[in-house]
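Here's a solo chain for you in structure tokens, the form predicted alone.
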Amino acid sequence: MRFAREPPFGQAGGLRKQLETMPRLSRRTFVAATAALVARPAIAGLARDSAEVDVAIIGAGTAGIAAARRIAAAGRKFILLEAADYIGGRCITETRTFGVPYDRGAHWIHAPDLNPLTKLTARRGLEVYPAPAGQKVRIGRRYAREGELEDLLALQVRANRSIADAARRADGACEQALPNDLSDWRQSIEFQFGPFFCGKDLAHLSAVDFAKSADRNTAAFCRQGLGTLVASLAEGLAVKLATPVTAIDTRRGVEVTTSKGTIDARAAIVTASTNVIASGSIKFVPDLAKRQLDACAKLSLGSYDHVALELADNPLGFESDDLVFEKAANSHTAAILANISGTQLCLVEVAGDFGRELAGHGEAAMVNFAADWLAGLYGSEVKKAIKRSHATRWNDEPWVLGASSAAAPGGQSARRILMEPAAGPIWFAGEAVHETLWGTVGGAWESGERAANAALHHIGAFKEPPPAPRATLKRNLRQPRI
């Protein structure tokens, strides 16, 4: 998944202001809003209003939902706490802005044949379909010819292998591992391998992290939105929305302080992003170990945002879910995912250092850039076709503070550190806590299940050691499917 990302938000009110006119994703309103889903009874073992539970789960995003389902299945009491007023974390779909499903955050379902989410969508009234296998490249006002695409593909393969070779020697920056002779395709390759892939420029990205990432060449989309899919998996779970956790004290058991009271638990699972943990928004008593705080810093979130445009009557002749890059001359570039699920909604993706700087100037600046960028590739007439627009700004969303994790050079081992129990019976979960599927919804789900198994083992729910994590595909190829 690409957390956008993953997802204008501001510190004063954040996402709540943007979504105040949307229906709350409580169980009742979610079912009403997604009538295609089949209602189910609440999961057994759910703790609703009790102040004493077996496991407190902080964060009702993908990892938190996965952990809650696992603990409920084991017949243990839990409470699922969410700081925002909606379910899904960095996976959220709404229809009010454009009248069609709009994923403000994560949109891609990577490795759908292995992804645990696709296996859970059967009989839910949701359609998951394969993403187109090909991608297009724009060179000025025309599309790249077959020979030019072959040249680009060959250079991407060389760049990928060069980073993998460098990773076997040391965990340096991906940028330093690139071959010197990438000709005038270098800026395009750097964008596709860095900002578009993980929200960070290659100068800030660990070669080992890049090399260890699982194969993401195959992907799928959910026609109703990935956020809708994730929220459907929380159906039947009681979630305490708008309940930020301010402190977790493990000196005597686990005491979780929230804006609405205190919960006593035997264990806790924290799914907050690495940027939120590093910010000190949640106070840990005693303090987290320095190695864990350092790990969060080394796994800081990249920047990845959508500039969503409604292009009336498909003036550029896009096919459904067309992915288009440009032969870039500098870092001020983007990609477009066009005609989402056959609609008139197009996402111009801005990311990395440039995307962060652009988002800092506000939504109007982001929309203007997207319009000018498209006009440069297709002609100025395209601007007349833009109707409604919207830009996400996930870096300013207070409960997230970015897109998805990407290890800094030398920092790939931080993912393993975050898998260790913290400050007593606390476990971290989320996309950052996965060595090969970091930055994906599938990775977040698997990490939530892993943390839940560890917590269940801690409280004595398992007589044997917790189940080992599922094996994941480790082949790593990042060149476009052209």
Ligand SMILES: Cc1cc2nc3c(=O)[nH]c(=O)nc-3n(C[C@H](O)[C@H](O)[C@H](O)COP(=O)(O)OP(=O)(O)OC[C@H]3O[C@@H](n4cnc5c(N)ncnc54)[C@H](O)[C@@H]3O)c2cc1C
Contents of the next structure:
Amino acid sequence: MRFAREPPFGQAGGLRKQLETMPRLSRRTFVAATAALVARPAIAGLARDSAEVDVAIIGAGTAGIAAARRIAAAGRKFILLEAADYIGGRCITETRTFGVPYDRGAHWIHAPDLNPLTKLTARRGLEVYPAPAGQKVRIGRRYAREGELEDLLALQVRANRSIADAARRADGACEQALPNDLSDWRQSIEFQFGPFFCGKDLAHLSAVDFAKSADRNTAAFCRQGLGTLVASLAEGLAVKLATPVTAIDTRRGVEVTTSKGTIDARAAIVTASTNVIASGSIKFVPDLAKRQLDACAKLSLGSYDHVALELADNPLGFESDDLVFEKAANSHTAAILANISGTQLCLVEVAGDFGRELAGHGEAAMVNFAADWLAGLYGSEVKKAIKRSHATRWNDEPWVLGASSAAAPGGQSARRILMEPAAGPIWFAGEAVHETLWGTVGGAWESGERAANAALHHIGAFKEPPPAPRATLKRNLRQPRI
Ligand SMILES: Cc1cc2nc3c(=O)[nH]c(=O)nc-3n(C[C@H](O)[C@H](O)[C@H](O)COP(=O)(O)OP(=O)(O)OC[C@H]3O[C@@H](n4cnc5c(N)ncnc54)[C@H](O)[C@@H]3O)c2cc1C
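Go ahead and give the structure of the form predicted together with the ligand, now that the form predicted alone is out.
Below is the entire complex, every chain and molecule, led by the chain shown above.
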């Protein structure tokens, strides 16, 4: 038996053809290939060092792509400026490392029936399929029995309710809201609700943020990778890659300074992560208000990384997309998402304070931990089956600096502060700027669209967008809410 999944977190013939032939691009990552497909000279007639547009969009991750599509649909001039040399930000797929799609960032499509991305995948040639229902739990060298999983499920429900009750009274830490009697499942529940779900330990997590987060009990996967799906939505958009924005001056209109010149705009949308904004790498003139900087600090990014292992010949007998936790004795634990889309690729997920510390020791330490952790649960033979490996280290990615935002205790209201215009005609967008879908690709998408609407209103160009096409995803198996 399995219990309710509580994870942390499309279709066009042309694109499918590109994906099928992707392994032949031997010396280039899929990311670079995708970037080349979508990166055209910015806007026709744009001079290299100076240009005028309606809206300057900073960051070509999910939120930036959503914003650009909305502005393009309104027939307005925009420029999409990206610091990195690829599009997608925290949502990228590459095939170079393992020869199969590897989502280095986001992988789960939460609540696919409602997720804005599912609705947009129609006609894109990508396969989105429901994630299997439930999870497995390892207790030492065996799987948990039905009665044990029922106990765990009952405790998860109680813990969830306690946090919701506490959130109605005050915005304290989730940890303080947990019931005392979680028996010997406490560490597992703390890991699932905290690091795995939000990237932060429960002591650093706002109970209100947790309680407000939208239902993520159903999920889907994109066989070609969620990053591929998001990149496909940028097709046809002009993106300026490797163009970090260094300053935004709103004293006379909006002047955006980049490493390659200056752009004059009527409005700007900033999608850089809260940690990037707090780092000061984009200078705002005049300065951002203290309440906005405080909001970024309260919504700092948690830590969440994949240790990706290629396990030859399925030595552990996993089914496709199996999600396995352990009955943990302490916080040095992980989860494994195995046989991604039926391949040999498995992701051991490390997160929260422990994940941050581990990632700080480097990739080799992360791979060693993952191998030891699996050996502890399945026996040391598994180590021989590990072929290629890779570990992400999102805290060190200079244009991101972490995984995704999770409000500190008392900090949930900061999300609304980031929804206000930042300074003059500047709007923030991104996963942090969403009250319920924070930390997700769907939330980033919706916030990008919302910021674009606000910018269009500001320049007097807002038009109601056409209704999205209906999703074609087969209905997911309904999973109980925990
Ligand atoms: C390991 C991991 C796993 C995750 N798993 C999931 C999941 O399964 N499901 C899910 O829904 N979400 C998941 N998330 C969260 C999800 O990836 C993010 O919520 C989402 O991708 C954020 O999109 P964004 O547009 O807000 O930000 P970003 O993707 O960070 O985009 C911002 C862009 O701005 C660029 N930028 C920054 N500074 C500048 C500058 N000065 N000038 C120009 N450009 C700049 C960055 O390079 C970046 O491309 C995961 C995240 C991580 C790290």
